[in-house]
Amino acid sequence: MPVSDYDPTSLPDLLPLYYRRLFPFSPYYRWLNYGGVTKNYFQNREFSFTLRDDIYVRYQSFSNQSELEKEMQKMNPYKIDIGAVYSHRPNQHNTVKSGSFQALEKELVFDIDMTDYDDVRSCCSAADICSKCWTLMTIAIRILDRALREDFGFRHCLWVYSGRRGVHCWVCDPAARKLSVAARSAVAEYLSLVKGGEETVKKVQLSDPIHPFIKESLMVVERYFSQYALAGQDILSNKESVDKVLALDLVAYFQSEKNPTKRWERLKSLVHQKRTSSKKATHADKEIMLQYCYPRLDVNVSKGVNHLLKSPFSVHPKTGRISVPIDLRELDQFDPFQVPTISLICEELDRPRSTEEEAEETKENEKDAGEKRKIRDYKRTSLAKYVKLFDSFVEGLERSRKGELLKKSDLQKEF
């Protein structure tokens, strides 16, 4: 199979190989077990599997990593979703007294889908994406990650490509996992700025004074606006798109200027004039930038503790791409079309080992002669850098947890 091609009909043949030799079960279990400090934390976690022919199986739960591995290798799910940590084991929910089966904890999650931006992108629509509109995901990650870390004080935010047309964020701090529905709703509302459905023309309304969070967000948007909206989407080039912009409370006096960038400068100048001559402040230019570029959240995903979200390292059945973590240090270079497909990494497994790989395997085996640990198969594939990134994230969680335990220990010694 050519490396660039993915055939959805090949998925039943590829998934057994993927779950047997490539899925990163060890860091995955360490992530969701959170050190095993809380009794039954992993055991009470819900997983759901979507199987072949859209068979949907909810309330799966597992005692340990080994049980999870065996079941996934047996069922070969087309899609994996992760749910909440419940009061009882999810696979026994039918045996629990009515009303006592409760969702207790879950990561604070965010789901950003490109289809929610269809009114502000002309390059693609529906499930299609391209490099032009992917800039919207870059902007969303930059704005939300900064806010989560600086405004809310969270430290452990895992950003993941969905495998097709969007991104997910998993906020894994203990405080985030314990948030109530009301608190999650408050965070989601704080981060939501674009309001209104298809029938709403103007979806962003600013008032004075502009909130510091919005000011910070505007700094990000301004970095990308010209590249995305003026060059990529030509929002001030043709009559239809210009009329759309003008519908956001602007006048058409700049129509004589044909260059989109100069039109934007003229438009900003007009807003400035209105702002200085009127007692009531106008922020039309900022509202336009935010309407075209600000993140559009599916707030219902963030609000519910029991809401399921697609798992990292799940395979997207239509594109074949793996749902991989995103390295924020290289965010501007992230290209969804370069994310490895299941067909590519399975093909890479079949390639003969290089001399270097054989030497590394020998070294690994010598180092752990007792266990005769072989080099992980994923290290031979394009998946390697994403697993390494995920492993690094999990290590950061573990270091943080050890630090908290040491603090508690020191405090107890003092008293």
Given for the second form:
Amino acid sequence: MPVSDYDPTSLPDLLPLYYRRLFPFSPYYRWLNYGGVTKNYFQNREFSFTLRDDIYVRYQSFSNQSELEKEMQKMNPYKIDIGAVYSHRPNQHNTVKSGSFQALEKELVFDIDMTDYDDVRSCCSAADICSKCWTLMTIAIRILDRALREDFGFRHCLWVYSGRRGVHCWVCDPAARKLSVAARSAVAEYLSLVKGGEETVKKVQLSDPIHPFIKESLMVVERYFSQYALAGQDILSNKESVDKVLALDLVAYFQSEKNPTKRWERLKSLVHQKRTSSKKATHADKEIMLQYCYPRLDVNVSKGVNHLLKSPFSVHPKTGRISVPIDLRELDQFDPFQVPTISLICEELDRPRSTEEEAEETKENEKDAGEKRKIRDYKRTSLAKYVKLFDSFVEGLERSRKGELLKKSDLQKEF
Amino acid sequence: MQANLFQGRRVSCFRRFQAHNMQFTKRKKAIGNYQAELYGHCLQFYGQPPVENISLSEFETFAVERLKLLKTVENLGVSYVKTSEQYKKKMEVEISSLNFPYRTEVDDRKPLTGPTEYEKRRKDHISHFILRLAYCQTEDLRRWFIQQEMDLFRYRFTDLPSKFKSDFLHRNNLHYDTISSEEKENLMDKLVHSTFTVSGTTVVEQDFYKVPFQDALDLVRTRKVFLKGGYAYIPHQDIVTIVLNDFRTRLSKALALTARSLPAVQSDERLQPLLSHLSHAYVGQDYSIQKNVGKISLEQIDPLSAKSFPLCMRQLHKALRENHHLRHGGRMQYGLFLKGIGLTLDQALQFWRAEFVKGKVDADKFDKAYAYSIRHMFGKEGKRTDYTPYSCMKVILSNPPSQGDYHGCPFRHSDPELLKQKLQSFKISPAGINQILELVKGMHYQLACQKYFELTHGIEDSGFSLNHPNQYFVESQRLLTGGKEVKREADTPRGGQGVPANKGADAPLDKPANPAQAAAEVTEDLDSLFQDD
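Could I see the form predicted in complex with the partner chain next, after the form predicted on its own?
Let us now look at the entire complex, which starts with that chain.
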């Protein structure tokens, strides 16, 4: 049996090992503590654990890193969710007067789930994904990451693979964490183009002028469209799927052409003709591209300050895959099926060490054990590169925090 | 000051506001002077609370008239597009007929009839502050009040000639950063493409303001503004957005402060009943008080859904029966509606469980993952809020459905073509369908629903103004059963939903073998059958 094969029944045996020797507590704590700038920022943060048999424990909170470690190693959660920073310690929420216990801050988060694309992908449905439809997630990340940075001016966006069929984004800038519910929903709506439920067929409607944000997004979609939609999903080959495309707009009709790429060209030129002939512009080709490829956000997750979202480095209990950060510099190469499973990395721990590692170990043995040993442990597994990536994300946060502090003290001196 | 409370019938409930404006109470100005300063502009930012004493009857009249105005604002906002000419015209008519100020110039001569412009401005000012007292108490009230006041302000500000706009900004110390002409030049293309009415030349002519995007959420939400690096670039023509944002921020802070000092005002036994009466007047019934708890049996839901449910609920019910599942938005909208028509918590749990276990969810998973949220709806978990069923406004405006969702308002959130097919399948006449689609096209979703009500109930004029799904149900039942309680009945006369025959044992008419027992209700059924078609 290949090492990466994961068996859900083995989870109770693997989790203690994972939390004891592999979970990156140190950067994880540094991340959520945000330099301790705001009082009790970490202490008032809600964690919630899903335990065996779907037992769900909300409002967990911890005083410091070691308490978090101890608790996680004791409870061995199947899944960890992160909630808001509250006005009081969440584990004491019952002791404060109702109404005064309130969610104050949280990262601005986005949740994109492949199931929301079921009407436009033909390769898989529901919880299944394959490398073909994964392109949708790549497109989503490219579009949203650009907009969050360039349009909204955020700099610290952590993209994470959810472990199964989607991706999450954590925007960690101080301004993002302080956004009101109204502001969060406005951002999410700005970013949403595909609208309507089961009772709507045509879900994208463009009108003139086309907003710069949509233009930028279209440029991303265009890069992937022919390879993904025309070749990968074959949206213009068989009759059924062609009808579906044309149901969106009845402008196009192609008789003899069989080649999907040429069919698409024909459709585009038809739209173009129509556009030049009539005063009212039509954007049918763009609308089709967007309906098939534009990211579909779960707006409700982004809206609520108190909404919970699965934590990075949590395990997905069904697939065993670790929720790992995604490196945007290598986004096109990211393959969800290459993401390590808990069984893989636990097995990697047991492999005999190379002599190089041994040498390094004797060197390190001279220093203090504890924390060092854990670092060494994950470094021997496929988790290493993801922890490194996470580390550099946290460092980036710390650097700009220091920059801000410097700016502040400079300003003070001026007075 | 204290003496005033007993002197005749005069009130000085605004002392609370004055605490934040000490210099105003100390400096007693001549009324004329004070008016000129306070009422020099036709539009108020409501920064200064009134300091004069007014009679109880004026207090009440002012409050009631402003409430009327705000109700009108709400109704117009639902019936018309807020930027349309019709909306503006209607607003103007309503404001002037309720004697609120709408002229920019003050005419000192006393008009032949009605109050002077100054008197109107005074009323605008004082009545706003009275309603603050009545509407500061709960989150819901505050939200409603802020929304209507904002709509009113938006209309009035937008309607001002530009000289008066700048005058208003100046008087209220509102300054916003503009961008340089070089920056404008560089961003020209993007600025032009971000707004509907801006062209190259107007970009050059107009000032553009650069504000944090958080201060222009309405433009951000609708993507009607250019965003760069966290800043929104707002053309002068849209400056109302920023001003409005300021207006909202201040009003919402002020309401929070008012709420804190409310107990003192409420201790005045003349005001307390008046204020609470005012605040209850705002949305009519909220359908949370269930007179008919436990009067509905689960097996009645299928027939009722075809006869007396509004289309949104009928759609949700059908989706639930077909998919044995509803996503969160649907469960909330439908679950609270069912609670509103009288389902008890136990019934609700039984109802949802029975349906979900037919699908992918087993009883165990249901109890773990879904039962909580149903108890939550009934105020048995978490904050223990007893949630109220959603109104049409809420269904139409908040949380629009996305992939996999069946909630929302079918008139608002369906493709016209699909809506048409659906209406056809309900055997609605082509003429009726056209009428409904016309209303939908004009964005009169509630009127469309009301038309649907009239067509399905075979009446000319329903004689009520629809604003709540539960109201639809109550009105429908009133028509079908002649005002009697929801009755227990045998089978739906139409049987459209394919009602299962094996119903629970508690409904007496489930045994058609026993006609004598059921005789009385059968006549009722016939009645409703005739009324139905």
